[in-house]
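A single chain, nothing else alongside it, follows as structure tokens in the form predicted on its own.
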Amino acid sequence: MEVLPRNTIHHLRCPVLDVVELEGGHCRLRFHAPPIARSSIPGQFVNVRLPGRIDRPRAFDSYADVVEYHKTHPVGEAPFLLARPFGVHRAGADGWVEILFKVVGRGTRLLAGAALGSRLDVLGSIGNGFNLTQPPQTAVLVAGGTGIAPLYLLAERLHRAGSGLVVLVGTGFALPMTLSDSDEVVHFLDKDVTAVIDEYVDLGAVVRIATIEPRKGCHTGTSVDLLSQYLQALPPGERAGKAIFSCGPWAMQAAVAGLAARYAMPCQVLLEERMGCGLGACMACVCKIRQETGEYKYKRVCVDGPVFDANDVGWEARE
């Protein structure tokens, strides 16, 4: 696959423009950081923290007039170490940036309850994005959970560029964007699957939405489900000009680079790992990759990808 040369990777401090509750737990928070709006391609990402909250270093004469101190000011919660790495989900002409995610634990929250107009540190945008330098006449996009977040910007690019959009989104019953009901039938599901994403369907896609949970309007499964009824649907002379796109957790997409791989379709594949400083230096996320010598090697997949194509991945090689 080939790798677009890499933008520059802003630090900024950027203050709070949004933040909002979205059904089970998620969140979307939303920041002004115009170089990064400017410059971030679909599936780059942030490294996003929370910085301390000492306004001006203080200095004390005792121990007792640190204590007396702190008796009018409490002393907020410590933030979080580390930066927490979020695909960029929008961004607009006028400089905001948004990320979407699911509050799962202390970083997370502290995020969710961000206040307006507090600075975030952010570093961004970071590691090769999808290669759009032919882009397919239909993208499907295949999803899990806040998968669904990176592939927004994905989306908006590709109907841009003239492409038919599918997305295909798996979840375990709350999804973090707005959903409505379609009157449209498709051929390769039940007819009372009809729950869209209205941001999807602003952009021409057709959407089909799989829940684990039973939700009306879902099919019962998950968006690898979606994709293999999909493929099994498309005549053979019908599955060229298309292209598969997909994040999420690491069996799914093994299941949907599995898929493409059985239907000769070509994949692309986001892949979400814990990062520790997201720049390459701690190599917390690497994970093999095929080489051009058919031989694997470890690389990283903050600034080597997180986009690889999904025949490179090692997927039964994970340790």
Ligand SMILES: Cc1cc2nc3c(=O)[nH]c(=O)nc-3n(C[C@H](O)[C@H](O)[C@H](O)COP(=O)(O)OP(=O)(O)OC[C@H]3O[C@@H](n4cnc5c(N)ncnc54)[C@H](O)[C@@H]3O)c2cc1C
Given for the second form:
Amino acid sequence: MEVLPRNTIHHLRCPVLDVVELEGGHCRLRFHAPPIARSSIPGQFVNVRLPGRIDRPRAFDSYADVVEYHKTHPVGEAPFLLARPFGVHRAGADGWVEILFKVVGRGTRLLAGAALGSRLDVLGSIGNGFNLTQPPQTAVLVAGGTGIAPLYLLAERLHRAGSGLVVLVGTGFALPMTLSDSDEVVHFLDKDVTAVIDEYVDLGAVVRIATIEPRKGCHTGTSVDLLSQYLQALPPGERAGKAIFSCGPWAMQAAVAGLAARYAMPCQVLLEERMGCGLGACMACVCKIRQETGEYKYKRVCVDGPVFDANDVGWEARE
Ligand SMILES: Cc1cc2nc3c(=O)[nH]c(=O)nc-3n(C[C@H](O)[C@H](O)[C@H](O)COP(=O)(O)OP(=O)(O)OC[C@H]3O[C@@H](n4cnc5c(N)ncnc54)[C@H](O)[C@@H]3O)c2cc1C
Ligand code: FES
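Next up, can you give the form predicted in complex with the named molecule of this protein, since the form predicted on its own came first?
Everything in the complex follows now, all chains and molecules, and the chain you saw is the first one.
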């Protein structure tokens, strides 16, 4: 991996290499961006926009003229102005970068429909990423919904660094990755909770899944339930050398942070705040973060984060 000076952000026009529709309205999009592929740290994100012509304003004399105009100029979906942030899901040595997302609005819908070979406007990689200076003996990765996407690059890097992996995933029902059944018995769950995600198992991870709507092989509940049961079943002497890494909705991460504090486990959280510029200029993404002095200050999630120590986030400020 290429190590760049902090705050180096590439601005590239990146050809789309592959777009795959996945279960539950998810999409995996791969584009060519060698400088970003080489330098991405797990937990960093890319800001992606589908460039296009934004129609200049047009004046009509009558409604009939409007109707006539649109007979020959069908109204397409206008390109979106602000780039959308996505965690780097995977990156290849030959220069590709993948994002994995759920279609939730106009930006993600247009990106899911991007044509092969069309060019994306990409800024990246942005943010601090997870602190991996001391990889733990065992990393417990907790994902809620599409929080699973940025955690995959993290799992890959931790696996390479020699960490064992426990991956606990919560979702509504559908998962954007390949599921299969495991024979392996885990000590913290009923024996009928057997579903695993192949991509993580290939990294030697112990994986378990929780779904809100019942699904065969999955625990009915949330990833926080899985974490709670895992930590409860862990003898106190076995907590040393383990660290939690989490990504998902705010309320879920607040609960993960609460469990980490209760069991005195180190925990880093990747916050997926709504963003404007994604570059530190607009302050749309600020959150209360505790400083070394103990005082809380607003920090920009895009450039000061998006990863923070769970103990430092002002969780209650949002509730
Ligand atoms: C650092 C970071 C990393 C992210 N990584 C991923 C990822 O890997 N995969 C993924 O699917 N999504 C990810 N997101 C969320 C993603 O950016 C939004 O889903 C996307 O911007 C929505 O764009 P849209 O135009 O389709 O939706 P919009 O029309 O803007 O919004 C549609 C709906 O989605 C909600 N929404 C929009 N942005 C967010 C957000 N940031 N968090 C929660 N809800 C939001 C809106 O409130 C609204 O209800 C990430 C966000 C951040 C900040
Ligand atoms: S999104 Fe503009 S400052 Fe963070």
